[in-house]
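Taking the form predicted on its own, here's one chain by itself in structure tokens.
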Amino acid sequence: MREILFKPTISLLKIMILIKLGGSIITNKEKPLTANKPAIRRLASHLRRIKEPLVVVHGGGSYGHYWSVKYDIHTKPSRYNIKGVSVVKNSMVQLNRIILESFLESNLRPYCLPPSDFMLSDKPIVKKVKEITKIAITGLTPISYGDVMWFGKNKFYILSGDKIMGILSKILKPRLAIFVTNVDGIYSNMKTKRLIRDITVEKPTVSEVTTDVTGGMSRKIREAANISKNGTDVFFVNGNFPKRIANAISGKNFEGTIFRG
């Protein structure tokens, strides 16, 4: 069982780390609304590990991502089909219920988070972002995920998991944060499988990258460069292999590609 090694009476800056668990680990992106359940045991069970307060988010995979694009609904707001928002919603819920068990039975104490409990519209609720690291410090694992979401004027849109990655870090100032995906990193080009180790670049180019509803490895780049000028580390590992998770925490032996904060 992961111990409580934090005092809530601490400062919080520096204390937390932020990981996205992406949809193409936790699911089967091939085969619509599968779950790899086996992965996500294996990645609660080194997450479990940790001994330092964690904030979860979860991608979409085959479930929210195989829908919105049935549905044809996208991260920009409009009156999208209403039957979709509603299908794409309750497959997120689902998917959510799933890593929540798995992660219970591993004794992580999830604590369910989703985005419409600190976001209004598009934008983030800034009080409510700044008390997930103290559900965190409890010994708690807040988890959020993806979703569709209220904008306002009978318009919707897609959160990706991603884009939270970025409006957490940028109000809650993790000590790291962890991209966890199905390879083992960014390439400079994905025919020759050619790694890029170190990002240190202000805006950093990638010859190929695959690209889905919510933006794919583009958009994951672009938000751990953006989270990475903050100040804040950002790895990228392959989730395949859970033990390079606390090989990125701990700083060694580390296989993957780092923004360098």
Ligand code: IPE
Second form
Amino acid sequence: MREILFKPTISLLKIMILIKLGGSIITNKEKPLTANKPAIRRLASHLRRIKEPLVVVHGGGSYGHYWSVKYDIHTKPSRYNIKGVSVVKNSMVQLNRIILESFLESNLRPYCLPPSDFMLSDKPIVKKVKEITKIAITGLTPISYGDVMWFGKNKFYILSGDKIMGILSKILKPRLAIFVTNVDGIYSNMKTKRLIRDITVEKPTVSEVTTDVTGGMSRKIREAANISKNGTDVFFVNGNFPKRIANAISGKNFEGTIFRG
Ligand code: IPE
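Okay, that's the form predicted on its own, but what's the structure of the form predicted in complex with the named molecule?
Expanding to the full complex; the earlier chain stays at the top.
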């Protein structure tokens, strides 16, 4: 049971853990509109054992990404096809629902948190964002997700889950931020699969790695670098081995990449 495990009096300390479940691990990216239900279930059962307040963000994978590519909708605000906007948004609600149900079945207490609850156009509503840790302290697990958002002037844009990680970290200053993907961490060389274990953003390692990774990964790296610059350690772990999430949190036997804050 995770209810009321956390005393609100410690809410000013860094007590919350922010986790992004990447589309690559919660969906089958090769197959449109397919959730990876066994992986979601496994992740949920490991997350349930975490004894600190948790906030989860998930990506779009073969749901939101699939449709946003089909309808040519991007992160840049523009007057996109409105059917496309509708389809992308619906697909994210579908994926979110699968995750909410799986979390509930695993005895977590998921609390659906669409990004429109705490964003106005492309800016966070700071007062709303600050409520999120308070909700997590009750034992509920707020779950947000990448989505298509109203920008204003008939324009929409894609707000990625990675970007949400950056926004929430800046305001909430979690104890740790963890990106869960389907690879072991950040590779310095994709061919040899040489893993970088430790990245300190002041040092030039980051620009070295960004040249070697896909568009998706370089965006994650950029967000991770910014989060760690603000003083939060950022971990990249392989969600196919969910125990690694617990190891990242306990600081023991960690396998993956760390961006030191
Ligand atoms: C994508 O979010 C959201 C939409 C396309 C609607 P992310 O960009 O965070 O998704 P993944 O984790 O890379 O799949």
